[in-house]
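As structure tokens, one chain now follows by itself in the form predicted on its own.
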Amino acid sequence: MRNHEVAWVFQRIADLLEIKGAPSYKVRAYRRAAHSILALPRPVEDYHAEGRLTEIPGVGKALAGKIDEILASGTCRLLKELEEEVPPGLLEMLEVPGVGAKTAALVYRQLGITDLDGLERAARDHRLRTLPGMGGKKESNILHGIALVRRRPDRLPLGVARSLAESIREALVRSGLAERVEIAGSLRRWRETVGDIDLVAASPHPEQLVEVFTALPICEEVIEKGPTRARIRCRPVGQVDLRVVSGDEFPCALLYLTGSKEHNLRLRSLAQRKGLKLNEYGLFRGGERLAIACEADVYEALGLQWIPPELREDAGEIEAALRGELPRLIELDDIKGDLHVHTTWTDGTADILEMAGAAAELGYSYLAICDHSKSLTVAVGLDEKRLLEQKAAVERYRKRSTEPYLLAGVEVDILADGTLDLEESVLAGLDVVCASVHRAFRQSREDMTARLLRALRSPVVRVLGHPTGRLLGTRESCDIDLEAVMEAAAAEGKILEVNASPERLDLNDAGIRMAKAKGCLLAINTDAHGPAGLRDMRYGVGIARRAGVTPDMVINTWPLDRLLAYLRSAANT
């Protein structure tokens, strides 16, 4: 449970230390270390109980001594003493797209700012323009961001939520108080943001369980508290609920706190056309509660196929049901490997031989290398030397074990003109080519349009990566005709990235449905920037799955000899 605190903690001090102009060591220090406590496999207590903190990846001494710190007192001094040195307003600045710390830090030093009422007004003046390296394009990126931020949803992106909300499950369950504990709600159906977090528990004991519940160290205030059902709110963010029931009143609490809504008034018109009474509380005749084990009971009962959570948000999914042509939607495991993951090659966390280790802990049989290329300098991008050196290194690998098979690849900028970062004669030589954008974001509806046509005509690309180039809730979409985008990829062979970096989620489920439609075929990739980012697959998965997606639309759920085939039959076309 206190995996979250920590890391919430840690990853505050990066903050402060970079406003402040510490030196990038020791805020690349407490990110990595972060990072490493989320992706945890068990709770950062067990670590410290058995003195193996330092074993934690990141965590030295000096760091252990502050979980140390953060574990009995929920803070620690370094942090207290960052925050009465920084205007707490400052941190806010930093979720506008543009401004980093040292920005931030820059007008504050300089122009006094500390909110971002303040970074707004100063910008609207065109006194940011007269800062060291501001200019007015950069002033006007700011305007537009701070209005990105003001119009963002009061909502939760999918991975922190998720994240979250497994962390306190798996607080309630070690309880030992609930026979089971499930998340509902929209993060159930995998909704890339959501508006509180839901969990339903079966147990005898409600009111202990409750108390289990608000008392939750990461607990920052309890909004409403009754013997079977709580709400809190969380530190850092996330309002959560709690509602305990019995457990033959489970499963139908679990499918009526799931929703959606709209899902759930067909349900009951169905329920009610068969004399049936359906709700939170079970389905019943007359008086009687008839036996549910089980969701799937229920859609038995009203002559459905089982529709699974991603799917119930009554587009159509009920009459699919009742017909029984809802199809077998991907699944984790049918994922047989990652075709875009970075190494320390260029901006990664871990080498090639680690990462490779962390996909064979997945059971994965191949993983694609596709490091950043040379135009993305803040990421130390590969030119056409370091590219054939890192294919060499690859294939070195290859010799000396089997699995998972590596592919030797890059991910190349496609530059504002639409052309390839690298000389194709080169790339013709990789396994795959995932080319993206990384810069010009702004650009009109017709040239982003051009620009990734044309990037699609290369004989070299096979996949292309995080199509709109959105941030989830930090950067909006490229204006783009993603019709036209996704036509011509079907017509060209190519792939198309589902990004599974709970940061992008790019395509979302929408555009998956067009990308469907347009026939196009689909790679679910994590993008992973070090071993714990390979996890990250399960995000995409359950976005793919929002969107009706079967295994067979996806080229990495292929055998790798299936996998190759296509790839050098498509690099030959």
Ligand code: DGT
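Note that the structure is a prediction, hence the values are computed from the model and not measured. Between two forms, the rigid core is defined as the largest C-alpha subset superposing within 1.5 Å. Numbering follows the first chain given and starts at 1. Compared with the form predicted together with the ligand:
In the core-superposed comparison between these two forms, residue 512 has its Cα shifted by less than 2 Å. Residue 133 shows a C-alpha shift of 2 Å or greater between these two forms [criterion: core-superposed Cα displacement of 2 Å]. Comparing the forms between these two forms, the C-alpha position of residue 563 differs by less than 2 angstroms, with the core used for superposition.
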Contents of the next structure:
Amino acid sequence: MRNHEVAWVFQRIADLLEIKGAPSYKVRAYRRAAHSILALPRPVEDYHAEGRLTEIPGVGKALAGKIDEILASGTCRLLKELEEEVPPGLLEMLEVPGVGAKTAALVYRQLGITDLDGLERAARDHRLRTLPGMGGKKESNILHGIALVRRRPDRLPLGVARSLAESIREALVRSGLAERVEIAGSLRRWRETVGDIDLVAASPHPEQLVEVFTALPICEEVIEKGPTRARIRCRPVGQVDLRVVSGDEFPCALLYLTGSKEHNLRLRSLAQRKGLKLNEYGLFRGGERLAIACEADVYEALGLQWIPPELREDAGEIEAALRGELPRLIELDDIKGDLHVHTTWTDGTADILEMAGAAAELGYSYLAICDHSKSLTVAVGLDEKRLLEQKAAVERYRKRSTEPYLLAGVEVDILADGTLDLEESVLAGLDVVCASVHRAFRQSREDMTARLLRALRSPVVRVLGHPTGRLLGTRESCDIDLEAVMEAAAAEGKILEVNASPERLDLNDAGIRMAKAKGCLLAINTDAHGPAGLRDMRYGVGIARRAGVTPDMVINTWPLDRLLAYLRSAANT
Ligand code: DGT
Ligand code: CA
Ligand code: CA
Ligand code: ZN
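Switching conditions: you have the form predicted on its own, so give me the form predicted together with the ligand.
Expanding to the full complex; the earlier chain stays at the top.
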């Protein structure tokens, strides 16, 4: 799947065109195309091969030609030209939350600023606030954003790393040179960010496989290359390590390269105590290699249950596995539905019918339509009247089709004082009400905590959406007394969301562990704004597995009857 690569090039062209002051219809055309390519259900290469690129919404002849170029070379001529015209520091500025291409163009043209340092100086000297459309508040937001970018560790977000790793893995498998190729490292452990991507392959032709790897179109630079390993830098981001071993060595190499380092060290010392030697090549007694067919054989030889990669952090999993007490972690297959998705009624890209169809394809037995509420004007949120109309539309659908069962819901804004954005009498008639904070994020800890507690006390609220408000790498969590919020949620039977969207992952693994200790129920939701977004469920499940979550704690693993009974009974108390 090279969809994200093509979308990235279009996005970048749009940014550069906007900075240059190109007509806005041109900028919009590239953004729209980027958007629809990201939402495609299949690899863009397929559309290319079938000569159907122009059937992608927003892609005409000209853009189809560009996609052709990008698939062949990883970039396109227009992008290269634009990159030569626009100072590279301006693109760096776009990384700052709150600075878009318009702002970058403005400070470039009016103040001659070409990089992040210049932007920071101008903000400190209060020169930004003199520009049209700026002000003291925007200026201090920009300073805050610059600090965030500077502190941001150079790690890839899980979602980006996964799709990149999978596209490289597929290319290596397609070469026919490898018996097996697997993702290892922190990515196999589903950490929310990864330093680099690690791949392990079993192959009788290591040198040829390394050749294929270093010749991938996505490879920008070969950092290291040997007969059985290589390390590359990809465009636009990401470094990837490949290690090639023999079929015999594969299980122990995969185990070693999955880590964590701390987990590996514990395994090695357990082996030593049994008179064995464990390393990345195999498990040995004296000079003799023991027959190992899979990772589980190694764990068994050490007297342990097989430990799922997500738990391998030396955080108590070894002790639990020694006692045979590892939990049965939740799996993607346990998920029976999604309880937070958006549609074209607000800022989604697909209507109710299309979202229901996509959920049916995933085998879901239910789906909750939870669009935004009125105060979120950027998303054309629903007022009471439109919400009731939408509820009627959901109920009409329900009469026509049985699977998935559609729940009528809403994602209602929690206003700054903790009241809800819509009349409780209207909310009370819905199947599920998810309440979320979308504005006024910078309240004091005391105010924010009181705000969430007040929202949770509302009898109509069932789910607290993306509880901390963080955006991975761009916005920190709100300042909240999470313990107090979780205790209230547990006491009142309210559900905490694990928002699986890769930009959020909120709650994250630490938050989920706390929720678990407090006895809270969870819902793992994608917050999908289109059919492709429904597939983000795996990120939420991965993060939940890291926290040791079992299926029963997650209400969207429950059968429909049990789910509805719970939502109804709780709503009546
Ligand atoms: P990252 O990339 O920083 O997100 O984290 P990892 O865990 O993917 O770390 P990475 O890429 O440096 O190495 C991959 C795995 O290789 C790591 O999880 C465990 C193993 N490993 C690397 N260095 C050592 C080491 O010095 N000792 C041991 N026992 N294992 C190591
Ligand atoms: Ca790694
Ligand atoms: Ca590595
Ligand atoms: Zn939301």
